[in-house]
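As structure tokens, one chain now follows by itself in the form predicted on its own.
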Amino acid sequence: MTSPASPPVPPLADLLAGARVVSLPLATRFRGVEHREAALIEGPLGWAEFSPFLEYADDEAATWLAAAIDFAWHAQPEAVRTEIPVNATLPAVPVERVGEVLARYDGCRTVKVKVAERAQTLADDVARVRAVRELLGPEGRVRIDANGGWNVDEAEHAAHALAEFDLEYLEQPCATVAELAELRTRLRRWDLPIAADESVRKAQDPLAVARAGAADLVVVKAQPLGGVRRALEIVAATGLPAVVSSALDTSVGLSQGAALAAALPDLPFDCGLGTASLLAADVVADPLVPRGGAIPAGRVIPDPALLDAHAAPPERRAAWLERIARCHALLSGTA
């Protein structure tokens, strides 16, 4: 896909100067990891994040920085709603901590429930549905996400294991676009959504999940995407309705979806933005929790008490600006 030209990378010195490294407490394990790390970066618009997780090669990082490079020095385009309904995301907890967990989301009607977690049996998430489709009751809406867990005959196979419970979509169930589309076409008949999400924002084309036609919708992230303006031109590409989601974000970075989910034409679904739960603290005096299911959409301001009290050890601080620097040097074309 032809995009604009990007607009001029600031100085590194400029990132370096505003950049805050905070870890934050999760209050349930989530992706394995228990303290989510970001960078916070100043820039004359406001603050933005940078936070791709550690596992992310430079190249893969280098977006999420263009992404804060971009909410943090350029304005972004115009919202056409300021409050974005939003899911409660459950983690691939025990069934009797299902309860607990969505006791943390204020008001959500839909539930995005972990499933294909590594260690665990289908009979595992079948029961973790089971719990929420119980706790939300017939008119609450369940999709499933599972980060490209399974393969085509194991997708099928938890399709029909978890019929009895509704689901709105399936995300990400197999990792190719080639078994997304093979597994929507076993599907047809049941008209049972398929939503791409790692082969959207992982991918170096994010258009060939729609060309393939792998998918029904399609989940968009700000930062692996590289800001708002590019995830709104993917989105446009596609032709598909969209769930705008975060990436375990800390607040500032929730902001950052929010503008996007704020600016699309339209927002058929509930959106993974309400992720601050997940966080046993945050950045921000008001954190973007839900509350009566939905967040507002607007910058934040990182409250400078909550910088300091969670700001990183000064070893993970030296390792994140070294990380900035290599991605801006990539971005910059200085690599």
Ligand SMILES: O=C(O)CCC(=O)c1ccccc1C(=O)O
The other form holds:
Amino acid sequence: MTSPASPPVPPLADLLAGARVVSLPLATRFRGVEHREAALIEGPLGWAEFSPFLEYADDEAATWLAAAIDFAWHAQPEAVRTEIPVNATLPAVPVERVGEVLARYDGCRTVKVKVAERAQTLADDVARVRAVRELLGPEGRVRIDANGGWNVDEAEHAAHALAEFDLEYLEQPCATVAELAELRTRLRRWDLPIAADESVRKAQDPLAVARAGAADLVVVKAQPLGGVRRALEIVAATGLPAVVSSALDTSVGLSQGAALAAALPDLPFDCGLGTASLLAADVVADPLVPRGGAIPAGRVIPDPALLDAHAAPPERRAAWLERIARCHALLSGTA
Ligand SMILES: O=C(O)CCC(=O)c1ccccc1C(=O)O
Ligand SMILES: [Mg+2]
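Now show me the form predicted together with the named molecule, since the one above was the form predicted on its own.
The complete assembly is shown below, putting the previous chain first.
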């Protein structure tokens, strides 16, 4: 993706000059990994994160680099709020661990529960969601995220099995736009909204899901959508309410998400930007973990001692710098 409005790409040497690569231990296994690797780059306006998941090919990762360049080299849209209310994110942990994980999120009244994990059953999901609802009480909000793991029938069945827990919405219950549209039709009588995540951030056309009437709201992430500005344009074009979420970023990446959330004209839902609580270490001295259910908007500066303490091994650093170079070539049209 390079939209016509994309500003010029800075020279590769400028990107690599101050680049740091870290490997942060997770407090709770997530997406099948126990460490989160991220590259951090410094531009004239500050620090930005480049952390596409390891399995992503360069064409997809290049969009994440465009986001980092935009954040570190360009002024960001004006903020209309300084605090971003966030949800707790609960990985698909065994039910016995729910209390311990949620205790890491200070003041969060909304919990997003990961469901439909491979190697688990609907009974595991129901038990986990039940435990969350019991801990939150009747007032908290509970949403689930299936990461496209269900077909339409499975999603409908799961929605019924989870109905008693009064869900706020279903995030990406099925993989395709057509399936989301079918499920939305089936659930319409009962007012259970559908949120599109992968159907926005991994789609060739991030607006297709809205055009198809297949979602009630969109989940948007600053890195995979090519930056704050482009994500704002996408939200406006969908005409749907938006939830800003992280990609399990370090606090630097979270500051990019917070900038997006701060600039959105309307922010009707708690945002998935509380994920610093899933990390056992971070790159800033005062990580963007939720306090009183919110994180502050604003740029953050990595702590040199933490960058050193969590520096990735040399071969991983080299791999990330090569990845930056390949993505840079794609963005500047020299690949
Ligand atoms: O939205 C949240 O609560 C946290 C972020 C999150 O769930 C996530 C983090 C990394 C990769 C994918 C996802 C996702 O929303 O599917
Ligand atoms: Mg999601």
